[in-house]
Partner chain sequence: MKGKRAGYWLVLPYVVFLLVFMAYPVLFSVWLTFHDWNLVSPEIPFVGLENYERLLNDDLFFKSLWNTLRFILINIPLQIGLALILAVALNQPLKGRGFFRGAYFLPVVTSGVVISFLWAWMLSTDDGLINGLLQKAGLHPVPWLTSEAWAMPSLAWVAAWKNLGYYVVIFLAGLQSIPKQLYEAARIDGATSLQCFFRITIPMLNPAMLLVVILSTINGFQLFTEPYIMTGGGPANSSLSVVMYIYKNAFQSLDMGYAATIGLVLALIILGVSMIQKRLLEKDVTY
Amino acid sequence: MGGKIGNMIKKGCLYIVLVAGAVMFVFPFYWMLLASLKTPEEVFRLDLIPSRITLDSYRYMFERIPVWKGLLNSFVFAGSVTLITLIFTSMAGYALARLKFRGRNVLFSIMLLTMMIPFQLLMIPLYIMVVKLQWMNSFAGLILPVSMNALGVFIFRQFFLTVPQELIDAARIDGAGEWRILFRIMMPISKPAVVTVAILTFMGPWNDLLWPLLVMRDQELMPLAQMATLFGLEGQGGQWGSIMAVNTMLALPVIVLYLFFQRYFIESVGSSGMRG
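Can you give just this one chain, in the form predicted alone?
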């Protein structure tokens, strides 16, 4: 009896901690959404329910910012980076996991080391490279320098290591080359790894501000995050509701993407994707 009561108390404490953590995580998003629906006078109040819900902040935002153009540019930027990253990181992951060649472990160690280097250290060399190639103010300069990441290679390598060798040997006996094995056999059975790399990669350029600010000058080509920042810097300090409305529009696609693919994401992170 005492044991059951003790377990119930432990479970109750665990649930309280989990609920508290969930509330702490969700509350900033809820406040952002709420602030975008409040009147300017109530934006900074911590009321959980506003006295009046208004869409004025959204109307002001659409009047001052080409939101749909910014969203399209963000999709082009983030989608292209994600697609290129999936192709090249899967190729590198397959080579490191399944091809035997001299220096493979050294290459893998160097790749892991690059994960420790912050982007700020690479930013200046990348910027000089973009200027030399005359890619400034273009999607090529915005997309290509950030279209490879070591984390994607790591996730694919770890997932490919879990695929039985017999499957690959059977494909080779049937005459399949390495390209066919990778894109026709390995990739279709690696949905959790593909989705995980896609979501993690997509979020980077979608929310990125620093790199677009360096490369992009033409407003017609700016992603929405850059437009929102410039909107906030252009003396719109009194329009916090509109700034929260832009941020809500920016966060919504990523949240929908995660909710739609969360099963694969959790499966990959929880099983082989992050296993050493």
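Computed from a predicted structure; not experimentally measured. Whichever C-alpha set is largest while still superposing within 1.5 Å between the two forms counts as the rigid core. Residue numbers count along the first chain shown, from 1. What changes on going to the form predicted together with its partner chain:
- Relative to the superposed core, residue 244 undergoes a Cα shift of 2 Å or more between these two forms.
- When the rigid core is held fixed, the Cα atom of residue 225 travels less than 2 angstroms between these two forms.
- The two forms, fitted on the rigid core, differ between these two forms by 2 Å or more at the CA of residue 65.
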Second form
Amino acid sequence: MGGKIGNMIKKGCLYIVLVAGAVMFVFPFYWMLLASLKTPEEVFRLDLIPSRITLDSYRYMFERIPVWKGLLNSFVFAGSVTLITLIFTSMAGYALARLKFRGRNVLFSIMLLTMMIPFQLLMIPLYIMVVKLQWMNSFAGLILPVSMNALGVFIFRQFFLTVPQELIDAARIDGAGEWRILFRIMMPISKPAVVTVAILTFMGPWNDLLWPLLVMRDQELMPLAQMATLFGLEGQGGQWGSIMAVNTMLALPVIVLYLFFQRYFIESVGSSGMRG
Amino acid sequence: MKGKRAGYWLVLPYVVFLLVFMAYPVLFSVWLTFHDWNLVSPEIPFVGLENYERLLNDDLFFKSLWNTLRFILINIPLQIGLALILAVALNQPLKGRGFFRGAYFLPVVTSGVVISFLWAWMLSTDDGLINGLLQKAGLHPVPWLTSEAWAMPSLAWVAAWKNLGYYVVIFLAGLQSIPKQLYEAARIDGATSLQCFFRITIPMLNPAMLLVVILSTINGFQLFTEPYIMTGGGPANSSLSVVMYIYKNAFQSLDMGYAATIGLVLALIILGVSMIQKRLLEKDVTY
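For comparison with the form predicted alone, would you give the structure of this protein in the form predicted together with its partner chain?
What follows is the entire complex, opening with the chain shown before.
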């Protein structure tokens, strides 16, 4: 049975490729976690299992920077942007999908166009606006200029287009207004769209570095990504352990969310053409 | 009509956002390119096309553009080659596909900050993991981030590593949309696996391939976090990206007009790439 053996060899090769791939992607994270738990003397050794586990690197990190503050700031930043986006882009998406009004098509075209504007064009004028409005070093300055995205409008519009008209008509006959229809009927049946927009939006500000770097100057107000960057770039006298500790703190919340909602993460990012 | 009024109210917040934080900044940006401003001076003199002239004579700008192109040219084959191999392997009926797909996607959801520091450490010349392994294998250590020759290729590798899982998902979707009958027909005609791969799989994956090329190109032009953290643009500006150069001009030299000019040129390049993408993708949908 040469075919059977051939098949087994083929399968074996496939598994080798897949496992090699998994090691390539997962091992660096293990290495990061390990470095944060090793003693400074052992950080540079290549052993896969350290002789001693210590929290010294975390202690050093907590002494130097307000990590919990940073985490909280990140949650406030990413959470606010997500909430604002969910509320207002679903409203625009619903109007663009189901209501007739003048300028609807123009607005939709403009919205599609804005998806092509890179942030690098906006960042200088936005920075100047933030300075002029005296929003420097404030959450208003950090959040408002990036508080909505065209992708949200687009995803909600596409999803609302698929809802049967009878459902909306029935609600209208019962005397429901458009706001009620949107928030009481459309949103509850649009969980996939809500989850997609929420995940995509949340990951943006959580992982963002460039915009906080421009707006926030006071360490107490910085999101953790920015705090970690400045902490790391100071060098810490070759304290890679503590840099990996703050890295772990920054990566962990998203990774935990990802492990719970893996399928949604992959579907939402995969279907939208956006990177994290 | 009642629906009409509601429509206006519903889009109002988003329209306000568009006007204040998109339309106005774009116009402001264009206006800035004709002016010279250090952000603090009360006067903002009009300088005509001076900023554009300066751009055309600015070796460092062209260097940053060339660096970015180099990054893209190394990044794309890496992305396509590795993502294709992993996607084809994942497309076979095997156990644990969900696990592997999940593992490959992990770097995609992780912050670029985390990944930059992690790889900066693993690639460091004296005490990094990679050079440690090379030395164990009897090879010489490589100055991955500290030599002009290696800095940009190293960043291209790190970016490829971060986004590979995402491209695997795109390729996987492309592979699954290829009709099984094509392979069956080819088998009956006596085609080998390799022939099937090059005559059916690759041509049918063209739209996905194109998407990967365009997305990596757009991402490449926006390169910032990796060089900012891993190399600071060095050594000798060999890994200075266009966005880093904008950042330096705007926020270290406070040269707002000039920085806006580079920003506008970069935006036009990206817009051009996006337009080509739209054209090509629209054409490809109807195969």
